[in-house]
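Shown next as structure tokens: one chain only, the form predicted on its own.
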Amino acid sequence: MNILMAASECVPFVKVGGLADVVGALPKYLAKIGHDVRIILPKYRKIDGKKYDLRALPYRLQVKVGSDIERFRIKYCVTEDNVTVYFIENMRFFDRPDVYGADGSDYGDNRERYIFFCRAVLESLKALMFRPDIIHCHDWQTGLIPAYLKTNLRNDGFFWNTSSVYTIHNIAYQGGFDADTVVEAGFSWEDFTVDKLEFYNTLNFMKCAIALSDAVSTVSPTYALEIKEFNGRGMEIVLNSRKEDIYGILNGIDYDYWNPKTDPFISKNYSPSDLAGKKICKAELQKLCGFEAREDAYLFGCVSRLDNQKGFDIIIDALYSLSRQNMQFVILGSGDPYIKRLLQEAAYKLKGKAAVFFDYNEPLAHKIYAGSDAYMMPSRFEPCGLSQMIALKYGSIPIVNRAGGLSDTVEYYNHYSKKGNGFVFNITYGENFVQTILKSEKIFRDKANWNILMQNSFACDFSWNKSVESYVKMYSDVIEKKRRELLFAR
């Protein structure tokens, strides 16, 4: 198959969160079975050209927003896994400090960039002689492209074999703009129908997406059932209205880049066969914190996006609960200013037992997988979550909400049984984050338990390989329906 990938993030390249994780792992896996998979992204001040010698194509192309006509150049580089990744390079919409917004607001003109970029991918497809049996389009700023394939380029012959996929990432960020994004996206008004582009007299990318692509998928099976049922923020009926095209595939982890048998941001590899390294990995980052280097100290991570959905409020009220206990705490994170606020103030009075550090910092991030204890995850919903699979494979407990991917991936531990690889609380349920790592906390002081535990985490496997076969299968479905479609036709 010929896949494009479209998407706004993709490491190495650039990363805000773990949809560039995704982009980055499935089209190597997707490669690795004989797929032609290429990437496409924006080309972004952070993205270092030089760093990863892009190459500038020879075409200047152009497209429209609203009354304006923006041209843009393609550069493009190839991976050590022999990818193609395509870069849109526009200096009005892209040469910017940072890739959504700044000092915690979105820019003002994200429509119009977004817009631009739909636009853009699909005009480079021709200008490239590239076509694609899939374009898998990914979270709400590629969520036009399967609307333009159904409405304005329904009779391009170009695009005649294409179909799109979408993936929702995170339901909460939809993309949702006045009505006359109609006309400053091009569209026609013919096409602003409930069935199609319009959504409570809004146009609203991902409806859009979830309206007119031809399969919709999410990062977890838990997840594609809460957005149907009673976490579809305002999408419940969209998404019923296409039940049957929705594919709940889990993601995965590229064990190759995290692992800490070969990892080489840690200060000693280890296996589940010899946990020595494990020990010093945890003094080191003790040390690096700035907290007492004691082996029997409890010791949790956490490396995330600083969003009120991953429970910030509950993990502040646990550290202060807990500062009596023979706990040590350190968090990585970037995000809302107001929880970077908080979490300063409590590692301020908390100094030697809560330790925080802003921004993306990819080698500390591994350092506190490596090197904590167990791992917190308190999030009020999430649709996947990578953390708590990185952790699992560093050996890192997780305590985590049953919510989307989590509820797929952790399972308490029971000590009768020795059966499960984690610990679970419910805040539906009312049931307590602090509670559950003080029971947790009985488990770490009984080695012998731990010890499987820990074993039972190392066993894991969420490889890409497993994932993939999903992807293959809803995009050969796909597939198959528009040859239907095709025959139909004729």
Contents of the next structure:
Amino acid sequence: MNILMAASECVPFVKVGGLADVVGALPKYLAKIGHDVRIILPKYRKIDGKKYDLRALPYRLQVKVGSDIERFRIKYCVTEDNVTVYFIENMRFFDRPDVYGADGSDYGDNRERYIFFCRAVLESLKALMFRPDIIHCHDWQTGLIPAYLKTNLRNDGFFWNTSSVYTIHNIAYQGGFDADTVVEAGFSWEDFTVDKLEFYNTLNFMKCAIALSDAVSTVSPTYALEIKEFNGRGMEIVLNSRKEDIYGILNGIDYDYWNPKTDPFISKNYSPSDLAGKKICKAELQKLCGFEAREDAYLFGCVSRLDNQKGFDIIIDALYSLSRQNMQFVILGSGDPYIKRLLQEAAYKLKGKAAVFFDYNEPLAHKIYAGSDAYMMPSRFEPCGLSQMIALKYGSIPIVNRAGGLSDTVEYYNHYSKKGNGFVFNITYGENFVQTILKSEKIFRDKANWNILMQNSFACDFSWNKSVESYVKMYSDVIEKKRRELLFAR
Ligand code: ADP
Ligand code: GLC
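Output the form predicted together with adenosine-5'-diphosphate next; the form predicted on its own has already been displayed.
Now the complete complex, all chains and molecules, led by this one.
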């Protein structure tokens, strides 16, 4: 199959959250099984052209955004896994310090930025003469691509064999804008109907994609159920109108990259059969945080976007409630300035017990996964969550709220049956994070049980090899549907 991944983030080039990990890894695993997969991204300033040896194609293209003509170039590189990555370069929209916004607020012209990107992606395909069987779009920033294919471009022969699939990584970010976006994006008012572009008299990028792509997926089976039933942020009816075409596919982890045996960022490598290195990683992390380097201190890590989604109110509460215990807490995060202020205050009051780092810091993230005993993730909702899967690989035991992908990946450790890989509580049933931490501490202090729990955690397999098969199945279903449609159209 020929597949184009269109997204707004991708490792190693640019990352804000887990979306980047997925867009970086999925193509690599699809390419491994023989598909021609290419990726297309905005060329943000953050993407270092020299480091990745980006080359420019020898032509300039243009698309319309509102009444403006926006010119752009395509740059490209080929990764070591043989995946071609295209970058849309336009100074006005992407040559700025950040990806989505600054100081906790979105850029005021994100609507125009991603209208531009969606149009530029489709225009680029023609220039590149690349006719994908599937355009796989991710999150709201690419949501208009399926919409253009089913409206303005429906009679364009170039795209006759092209289907689109759309993956929802987080339904909380929908890209909802005023109805005049119809004009700005160059659609016709005729298509501003409830089955196509209209959403309560607005134009919502995500709604357009759910309604008009050929299949929709989201990043865990439980989240797929949740968003249809009660957590769809207003999108429940639209989702249910497509319920036959919705797939819940659990994300994977790229174990070539996330592996304590080979990780170049951690103080000492280790493996399930030799955990000496993990002790060194813990001691180094304690030093870095200004904590006492005690092996018996129960050390918790957290690496996260600072966002209400992630349950920071619950974490901050726990920091204060547990301050007298033999426990230590380290948090690395960037995002919401209000959460940052509360964490700063907690770290100041709980010096020696809690340390916070406000940064996007890849090496430190690895050190935290490797050095911590347990990993805090009391997310109020979580489409999939990669952090808990990474933590499991590093033997940092996740303590999570039962939500979305966390329910699909973490199972309460039962010290009778010796089954389970972490600790789970349920906010909806009034269960409590602090109590769950205290229960987990009993296991932590019982070394025989803790060792079994750690081995269970190392044994989890969330590799991409499994999830990739589900994606291929979804692509094949869509291609088959298209083939039948074309057959009937004759
Ligand atoms: P989300 O996509 O909602 O942010 P995930 O758990 O799916 O949550 O993915 C988060 C990813 O981003 C993980 O790879 C995590 O290690 C990484 N990450 C989050 N915040 C930071 C940070 N401040 N520094 C380094 N890595 C981070
Ligand atoms: C989103 C979700 C997260 C998911 C990630 C990758 O950012 O918040 O749960 O793991 O996308 O799909």
